[in-house]
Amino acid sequence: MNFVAALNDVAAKNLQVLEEQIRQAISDDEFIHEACEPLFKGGKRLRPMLFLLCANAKSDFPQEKSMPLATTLELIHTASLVHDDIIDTSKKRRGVETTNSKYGAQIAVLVGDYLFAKAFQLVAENNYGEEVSTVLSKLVKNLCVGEIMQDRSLYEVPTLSEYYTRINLKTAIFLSTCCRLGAIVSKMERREVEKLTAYGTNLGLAFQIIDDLLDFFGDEKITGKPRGGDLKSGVITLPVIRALEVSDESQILRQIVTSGKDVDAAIKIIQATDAVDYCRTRAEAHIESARVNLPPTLQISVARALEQVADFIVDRTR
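Quick one: this chain alone, in the form predicted alone?
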């Protein structure tokens, strides 16, 4: 299922403009453009599209005002991926060589820093106001806290509560922020802002749970990442947590996941449990919560598109 098609052309009409703004944002220097351009190929543009949908949720919002902030969100997301790849020593993302693999960790750190700086430059130049700047600053802070939390607990089995705290900081807060910013700039009522924020939070939790499933059971040719990459890096996710609870081989599985070795054996143990169904059920429950939180005052076309995005999240294969 194609993500842009899922939007039913409500926000997809802005995609071409968004792509041009991203291209301009990374054109300050020839090498910067060379290093950054591959990073933006193949992305879903989920975050800026959520923002654009929510910014136009009740009435059309001026494109010249919405696009710099939409671009900012994609730049922040990409910067965080560059830094994640350094931490995880990843060789590939979206099927292409990572920045750290191609240029080394030092250049990759600076490329990520550049993208963060460029993002906040766009915010400053377009005078979005103190609330928008504060929300974005908190977003980047929480991304860092989530990454630190994850890095400090590698090869340790988290509780369900610890797992949810981590995925909220690393993923859900980002999607909720996109929805929140769209609602803020379009001057929606505070209750509507909070409901769209809750929609984004639940969307993000479901997104990460499905992502964690795909790490084990996705098609590498489609995901562009090697299977079991999280486990090899010491990141223990929901499918493992569930399998450890119900598997007859939980002791063996625990030894594997706390060492990061023999990932194929771990996958076989997990496949023999109900971990996939369990994770999908949890993801679907979050999607239902997301739908429930959609304000009834939204334009029909936007509400339909946000529901289609929710469907895309649980049905995606990458």
Given for the second form:
2 protein chains.
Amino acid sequence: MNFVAALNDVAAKNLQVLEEQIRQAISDDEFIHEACEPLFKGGKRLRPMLFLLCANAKSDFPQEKSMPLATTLELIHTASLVHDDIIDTSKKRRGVETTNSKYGAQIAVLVGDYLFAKAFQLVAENNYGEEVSTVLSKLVKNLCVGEIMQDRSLYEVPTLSEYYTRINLKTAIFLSTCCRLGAIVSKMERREVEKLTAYGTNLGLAFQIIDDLLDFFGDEKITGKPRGGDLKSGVITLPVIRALEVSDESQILRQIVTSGKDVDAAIKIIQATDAVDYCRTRAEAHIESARVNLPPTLQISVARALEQVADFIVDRTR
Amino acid sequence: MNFVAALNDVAAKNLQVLEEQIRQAISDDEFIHEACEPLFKGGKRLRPMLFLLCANAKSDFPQEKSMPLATTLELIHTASLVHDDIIDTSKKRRGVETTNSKYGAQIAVLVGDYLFAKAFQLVAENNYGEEVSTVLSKLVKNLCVGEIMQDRSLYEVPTLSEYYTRINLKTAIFLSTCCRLGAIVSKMERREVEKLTAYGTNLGLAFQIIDDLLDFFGDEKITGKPRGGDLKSGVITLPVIRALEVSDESQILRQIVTSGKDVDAAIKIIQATDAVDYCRTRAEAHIESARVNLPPTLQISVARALEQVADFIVDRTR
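Let me have the form predicted together with a further copy of the same chain next, following on from the form predicted alone.
What follows is the whole complex; the chain from before opens it.
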């Protein structure tokens, strides 16, 4: 059972339908189906589930109206993962072989493009209107700009503000968009739309900060990735930024992170500082902001589920 | 001066505005602008120009309504070229270095994604409605399926019907979509919409057949590519399909084309058959079908321009 669905009845009822709609969305073409089916076997469905929770936050929202957009959000997320994996050295994603590893880069590019196009087709055919389509196309643009920013500044130490810009584009805008779209389609008041957007943004910032922490200190058995993978590939994140600020060995650390070599030594230096606590405190502050931004007008069961989603995100480090 | 614009006053007036709108569309982000600007320096603008001609085919259509969609069509075309070039060995496109060669595959994937997203943003923001958005997302899906089909059957001899399916998806649907959208936005009658779509389909089929012929027998100085490039990379096209049918040396030819080696010998075998005439005759038949499908209700200047576009397409082999 999906963890968000476990928190809320409506989400649980929607999950099965969502899985069926995803299956249908990738069934137009035989090869696409073969290539995409394994891609959707794993995954938390966090994005469509956030959207569905928000769409149902004040009163029940008709499933036939919510599902195409929920499906669209998961297709966009998966398309961006397929494209991310083209260069990424990891051969597995969500427990299965990546499209790139299985079929090569050209097919992986095309499968990702197909999923993006299918996502926009679902939105077009279901008459969500100009605002929803605009928000979605801007979302994809932002994902690209965030990834480009990361790719163009590998092995460079970002300022705190540059780090935040990047994780906002890469992650937070996606989660905030899911919440925002839920509020828009269910015709909430503008104030509530903005508040749920702020909830999603803070959720996303916390999510990425915790992800960046787990990359250094997570249990490899759970994360499925070797420790320090980001650093090896030149992606410099918040624990490093903090350690560079406070460590006695910041010169050595700077040398390591700008070369990507001797990552284990870097982890030791970071661990000797307050970087872990610092990151966790920041993430918790965002979770608190997320919580504070939940409009008081929501149905109690949805508000509780959205709070628990937030808790889950920081709890991943414990 | 763009060749389509040279044929028609309205197209000429639109061309400059189109170039400015393309420039604006890639100016949201500094790096995107740097990476994309050279991509748009070359190119015939055939797709947006076909759309603009058709949109203005019965009476003048307001530029502010046509331009965002014209720009969208060129952005989609360029995005697909950027993605095609990721694996393609050619380092140049439209006379400039490919994004892949200049910045690497990851950035090329992201730049293409950005252009697709920007294209869909322009459509969403300009309220073209459900039908236009659906047609565009299906277009991108078809481009992907066509490319995947080609990539999955390299070094395999297609049947004539498989070849047609592929060039329809890869090329003809794009040109027919441009014509169809012009007819849709200018609110032509359904019969005229279908006829202009059929014009575009036949134009596209002829275009790709001639392209496939030029790959073998074109002037390298004009095509900018070494002869037999398709065959070397395993793409088997109409001249080969015909030569395999009629040549005395078809067994040798089959061996060559399924291995991609000794392309010069293949060219000689093909040249000794009627394959060139056969391809040209087929292309001319499609051009004739294109012409026949032009609705009699069009303004004379546009009808003439659309006929000349068709002529230009076969004239490229002479």
